[in-house]
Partner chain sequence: MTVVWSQVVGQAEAVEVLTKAANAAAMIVRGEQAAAGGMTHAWLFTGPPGSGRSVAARAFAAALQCDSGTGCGECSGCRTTMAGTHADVRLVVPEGLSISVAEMRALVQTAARRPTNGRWQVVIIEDADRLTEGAANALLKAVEEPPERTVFLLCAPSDHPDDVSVTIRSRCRGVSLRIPPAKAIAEVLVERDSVDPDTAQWAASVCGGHVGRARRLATDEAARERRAAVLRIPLGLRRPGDVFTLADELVKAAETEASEQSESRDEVEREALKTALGAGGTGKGTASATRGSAGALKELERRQKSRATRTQRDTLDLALVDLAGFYRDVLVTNSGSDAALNHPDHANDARTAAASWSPESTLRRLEAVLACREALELNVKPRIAVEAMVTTLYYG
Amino acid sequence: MNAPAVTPEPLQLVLGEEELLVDRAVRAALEAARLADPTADLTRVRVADLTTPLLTELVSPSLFAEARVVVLEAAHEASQEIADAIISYGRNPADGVVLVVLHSGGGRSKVAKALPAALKKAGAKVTECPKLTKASEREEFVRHEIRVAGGRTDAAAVAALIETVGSDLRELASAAAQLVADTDGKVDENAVRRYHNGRAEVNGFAVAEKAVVGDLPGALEALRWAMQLGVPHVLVADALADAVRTVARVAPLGRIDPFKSAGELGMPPWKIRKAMGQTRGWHPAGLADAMQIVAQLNADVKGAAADPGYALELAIIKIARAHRRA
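Let me have that sequence as a structure, single chain, the form predicted alone.
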């Protein structure tokens, strides 16, 4: 009568390297186990530190019928002996134990690479957690987060959120949930801009956006604001380099369709559209100078310069001069 409506999957394979998604898969396994038994315990062990006797101990049924979730981290580092032990257990898992195997999908040895296929064959529940490297994947992630939180959005708002927050999935997920809560579910571009007012300055984008259009006073003001907020010099330098490289790639193409060119350039359409507007005033010689400036700046903020703050200011001045070069 008191049996749980849902029994947790005893063998689970979490495949991929996207940290947030992996953490969520582990949390979901633990929550499912605790629905069946609120006292279920969690144990995490790195496979490189695992021995066959320890694995046997971890997955042996408790004398007191205590449920547990055992997470094996970095299973792609498994030796032949440990891989065989995991597979052998997976074919006949114990009651009351949920074994969650975290695997990158790769591996240094054949046995490590073959482990996921063997676990799938044994009936493991598979959760895919691939790295989200493409702009379109991050955009879909943001849309999904807003939808799951009970909100609705559009392409412009998604683009604005990624532009403002950056590509870190944890920050994107947190921002998406907060925006849904603060806007009664309607997340549009204006809501993103209002909520994250000043955030662009924090991650260096405002400095870069003003610098690449030749707005020297605005860029220096944004830089001072960023420095006051304690933004790492490296993040501002990276934003400058990204902005200059993007303009340098888009400028020679003239008037193009951002949507048709997105795949070829490896950029989202909104970024191409913005860069097209920023190309005005740039000439090939000036862009070549700007590329050298940001390359030197990268070295300066990583230790080559005695004062990285001054190096940033000087680079912005030089980029403004390059913008005016015919």
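Alternate state requested, the form predicted in complex with its partner chain (shown: the form predicted alone):
Only one chain is given; partner chains and other molecules are left out.
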């Protein structure tokens, strides 16, 4: 039997909610344990189903000293009793047992919230898996995936991949790996376009953003994509109404400080700043028209029109006309 280069960490804490990354952390822990002992087996238990005796049984060394990986899922639901048991075990882990605690980082009770800190103090190895919310993080993730799979890429290809695949990390990761395999490692925009096309995610806001700046072709294209993807008509109509009223509120005020006016207007500063960029080309009369158009649209998509899809397209065309109107 090969002597392992490193012994696996006996206590590990996986912190965060990004499913794919959490899965990977668990798999890494299992692989590390199998390096030490190929017969190591995996047990997954939800903390909510766990009792103290069961935990004690799971983490007790067995008679034949087989290696074991115990994964405690959803530790943010832990009760006082279980949390205490986990922490007290963590201070004094058994040989040959790897305990992996999955914690969302949140939690309802005070004990559950305090659990990560206590485990860190007990010397747990921490793997952070926070949700990727920013576009830049997602791009970084794709670049990393391609690099790990042994490929090279550029910014245009990454942007194209995210546009066509969407923001689900699991899908992005598998698409990246597949592309590297298909293209001998050189992933550029052409390669991405060859295997993927279309748009994965278009919401009402994307349509509205284009419509209020007078980009008629762009807005209509985005609308068609949104309809293809099954975005409800009402959501697109609401997004349009919100965009128009935001511009109408901000436009008469001229140049203002978004942070100062946020409270008065009841909108977050970023929204005000965005709307200030969109006010160019709008005249008061045109905005008044646009307000009527979106109000009519709201009735149309709720059953007043025979075809809500047509009503949406018509409204977007009318808004573009109102935008040009002086």
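What we label the rigid core is the largest C-alpha set whose atoms superpose within 1.5 Å from one form to the other. Owing to the predicted nature of the structure, the values given are computational and were not obtained by experimental measurement. Residue numbers count along the first chain shown, from 1.
Report task. Please check if T279 moves between the two forms, taking a CA shift of 2 Å or more relative to the superposed core as movement. Result -> Indeed, T279 is displaced by 2 Å or more.
Query raised in the report: Honestly, after the rigid core fit, is P53 moving at least 2 Å at Cα between the two forms?
Result: P53: C-alpha displaced by less than 2 Å between the two forms.
Query raised in the report: Any CA movement of 2 Å or more for K318 between the two forms, core superposed?
Result: Passes the 2 Å threshold, so yes.
Query raised in the report: Once both forms share the same rigid core frame, by what distance in Å has the CA of V212 shifted between the two forms?
Result: Its C-alpha shift, to one decimal, is 11.6 Å.
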